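Below sits a lone chain in C-alpha cells, taken as the form predicted on its own.
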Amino acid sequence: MHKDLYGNGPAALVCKPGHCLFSLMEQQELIPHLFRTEFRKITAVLCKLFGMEHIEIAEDIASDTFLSAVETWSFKGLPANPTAWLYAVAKNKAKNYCSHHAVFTQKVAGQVQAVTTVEEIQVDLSEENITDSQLQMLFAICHPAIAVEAQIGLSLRILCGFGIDEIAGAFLTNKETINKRLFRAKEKLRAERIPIEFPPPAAINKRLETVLTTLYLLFSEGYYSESQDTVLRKDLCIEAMRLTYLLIENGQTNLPQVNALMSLMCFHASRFEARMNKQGEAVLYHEQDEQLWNHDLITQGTYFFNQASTGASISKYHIEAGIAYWHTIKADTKEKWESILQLYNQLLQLEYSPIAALNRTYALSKANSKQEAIAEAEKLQLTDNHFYYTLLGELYKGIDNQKAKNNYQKALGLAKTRTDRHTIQKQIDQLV
C-alpha cells in the first residue's frame, strides 16, 4: 500500500531553478493543503516534546509557522521545498519560544533527558518521530477519561489539522461549543497527567479498544454525514483511514482488530463515488453504478481482511467488514443476503445495537421475505429515527403502498438534512 492513498504526507515540491515563483492561486491552493498535512505533524511532535500541559503552545507555534509561510511566500514565492521550509521555521520558533520564556525553558529542559540549554533542545521532525508522535498523541487523546465527542474533536484538530469551523460543521454545532468542548478535554488531559506515550504492552489492547472506537466513529461521521450540504465527508473518512494505517505500520498495534477496521473502511470507501450523483444527492445501494466502485480499494480491503484472520478472536470490526465485503458484490443473490443475515445475527450477539438490528431486517427481507422483515422491524419501535420509517417505507412498497407512503412521510418529518429529505421525497413521489 502507498501512504499517499491516505494522505500520509505529501511529496515535497521541488522546483527547478528559476521556476519557484508560483502564481498566487497556486500558493492559495498549496498552503491549505500543507496546513492539513503538516500542521498535525508539527503539533504532535511539539506536544510530545513540551508535554500535554503545553498543548496550546504547540498549536500556537504550528499556527505561527503557517502565518510566516503566508507572509513570506506571498512576497518571495515558494521555496524549493515548502515542507522542509515549514519544518525549519517550526524548529526555530520552538527554540525562540524557549529562549524567551525562562520558566518554560527550565521545565522543558528538566523533562528532556540530558538537555540543559535551549540550544540543546532538539525538535525532531524526522519521519519516524512524526509517526511515533502522532500515534502516541492518538493514545493520549483517546484516553477513557475523555468524552467520546471530545476525543473525535481533538483528533480532528490535533491529528488531522481541521479548523474549528470544520469541526463545528462535522458536529452540526457552532464554534463556541467546539471551543468549549476542546478546552474542557485539554483541561482533563492536564488534570489526569496523561502522558504522550504508548501504553505498556500489558495495557495496549485495552487502550487500543478506545482508539479504534474513536477512529470508527470518525469514519462514520464522514460516511453518514449530517451536513446540510453533503451526503459524504470524504475528508473525515480519509483521516480515519490514515490514522488506522499508522496503527498497522506500528509493530505493537498491527493487530487483527486494527486490520479488520481498516478492511471495513476500505470496503465502504470503495463505493464513495457511487453514493452521490452529480447533484450531490444520495444514491441508494441498489441504484448505484458498479462501474464507479473503486476495485483497488476492494482489493486492499480484502488484503486487510485476510490479515485480520490471523487472530484467535473475532471483533465487531471483523463482522462488519464481512458485511461490507458482501456489499461490494452487486449480484442480488440469495447466498449473498443469507450470508449478510448470518453476519448480522453474529454481530447482534456480540454487541447489540438498535441500528444494527434495523439493518438486519433489510437483509432478512432479501433472504426470506418482506412480510417477515416488517414484523421484525416493527418490534424495534425506533420511532425517533427517520431510518426506521424509511426502511418500513421500503419494505411496505409493493405490499401496501399507502402504508409505505405513510412511513416515508413520517421519515420526512424526522429527517435532519436537506439531502435526506430530498431522497425520501423522491420515494414518496414514486408511489403517487
Contents of the next structure:
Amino acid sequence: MHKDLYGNGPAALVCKPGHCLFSLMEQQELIPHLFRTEFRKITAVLCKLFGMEHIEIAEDIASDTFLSAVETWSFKGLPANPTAWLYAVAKNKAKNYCSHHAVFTQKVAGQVQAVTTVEEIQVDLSEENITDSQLQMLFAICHPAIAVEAQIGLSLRILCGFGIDEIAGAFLTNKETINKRLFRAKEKLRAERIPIEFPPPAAINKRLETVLTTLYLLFSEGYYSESQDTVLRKDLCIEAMRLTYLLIENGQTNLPQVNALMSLMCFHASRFEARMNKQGEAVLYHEQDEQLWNHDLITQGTYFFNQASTGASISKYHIEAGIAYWHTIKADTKEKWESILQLYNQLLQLEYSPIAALNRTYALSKANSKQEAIAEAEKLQLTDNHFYYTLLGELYKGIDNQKAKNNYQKALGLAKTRTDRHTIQKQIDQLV
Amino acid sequence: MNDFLFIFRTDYGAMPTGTPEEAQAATKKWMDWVAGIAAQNKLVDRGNRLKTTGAVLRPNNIITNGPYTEIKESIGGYTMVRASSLEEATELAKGCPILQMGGNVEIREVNPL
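Next, report the structure of the form predicted together with its partner chain; the form predicted on its own has already been given.
Following is the full complex, with the preceding chain placed first.
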C-alpha cells in the first residue's frame, strides 16, 4: 500500500543528522511530494480559520508558501525539517496578510471567537487541528447544494492538493474548463454560506451519504478513467482511500457504510497492477495474472469488510464490497457466481444502474445458463451502450458466432476510447 | 410509464413444505425473476410476502378472523412495477415463479389519486 494512506507522517521526511545536504535531484522530488502532502493541510487549516468566503486567500497563502520554499531552498539548501519550515512560513504569511488587510482581519476576527487583534490570530497547524480541519472541509465541500462534478474537482484541489493540470488530466479536459468549474463551485460555496464544521450528530448519516458518493466517484474516476496517465489515476484512487480512512479514524464517522466503502476500494485497488499490460492495454478480468494482485490490499479489504458487518442496514457499498470480495477469488466456482448473482440482484433492487444490470446478466450466464442470460440481456435494450453489445457478443460466443460477431461490431461502432475499441477488436479477431 | 401492481395468488394449502434446500431454490427463483425486472429499470417496489394470518373488518364493527388461506386463491404477496402498457406489464409478469406453483398473477394498473 502507498505510504500516504495511513497518515503520511512528516517524520519520514525529517532529515537525519548527516543527511541534510540533499542533492538537487532529491530536492526536485521532495518539493512535489511535500506539495502533495502539505499543501492540502495548510489550505484546510487556513480555510477553517478564515471561513469559506476566503477560500482563495487560503489557497494563495499556501501556494505562496511553496513558492518561498522553492526559492529559499534552492538558494540555501534544505532546512533540517522541511515540513516545520513550511508551517512556520505559512503561519507568518497568514499573519502578515492579516496585518496588511485590516478590513479582512476585522471580518475574520469577527468570526474567530475571542480574537480581537492581529497578534491573537493563531494558525494552529497541530496534527489534531489539521485532521479536524480536513474532515470539516470534506463535509463542507461534499455538501448537497454543490453539484457532484464540482464536489469532485474541489475535493481534488483543496483536500488532495492536486494541481489544475492534474485535475484537467484526470477529467480529460483543459485547464480553462477546470478553472471555470472550480471558480463556480467556490462561488456556490460562498453564496450558500456553507459553514466549515462537523455536522451535528443527528445529521451525520444523511450528510455522509453525499460525502461517500463523492469519495466513491473520486475512486471510480481514478479506477476507470480513460486517461492514459497510470500514475495520476493511481493517485486519484489513493487519495479517495486516504479521505475515506480519515472518516474511519474519527469515532463519529467510523460507521459500517464507511468501512464498506473502504473495503470495496481495497478489493478493487488490489487488481490495479493487473488491469493493464505494459503496452497500456486493458487486461480483462479472466485474463489477469493473479500474481499481480496485491494480497495486502485484499487482506485489508477483508478487515474493513468485517468492520462493516455491524449495524442493521445494508448499504450499496456493502453489496458492492461483497461483489468485489468474490472477484478476489480467481477460481470459477458455481458458488462464486451464484453469490455474485444474488448480490447484483440485491444491488439492482436497491438502486438501478445500467452497469449493474449488465454485470448482473453476465453473472446470470455463469450461475444459471447462457441461454437464460441471452433472453434477459435482450430485454435490457441498452442500445446506446457499447458494453451492452460487448455483453451480447460474449454471451453468443460459442452459441451463435455470427450473432456474437454482429454484436461485437455494433459495440465497436459505439466505443469511444482507443482502449475499448482495441479490446473489442481483439474479441472479433478471436472469433474468426 | 405507469405503475402496475402485481398481486400474487395461490392455494396455500397446496403449497409444498419443502426442505431448506428447496426453500432456498424457491427464494432464488423469486430473486432472479424480480431482479430481472429491476435490471430493466422497471421495478418500483419489490413489495412483500403476506403472512397467512389476518382479519377482515366489515360494517357495524364485525370482525371476522382470517386466515382465508383455505380458499384456492388467497393473496400471498405483491410487487409494484413500471410499464408503458398493460401488455408490457403482463410481459413482465411472465416468468413469475408462482405460475409454476399453480398460482396466478393479477396485473392492475394504478390509478393515481
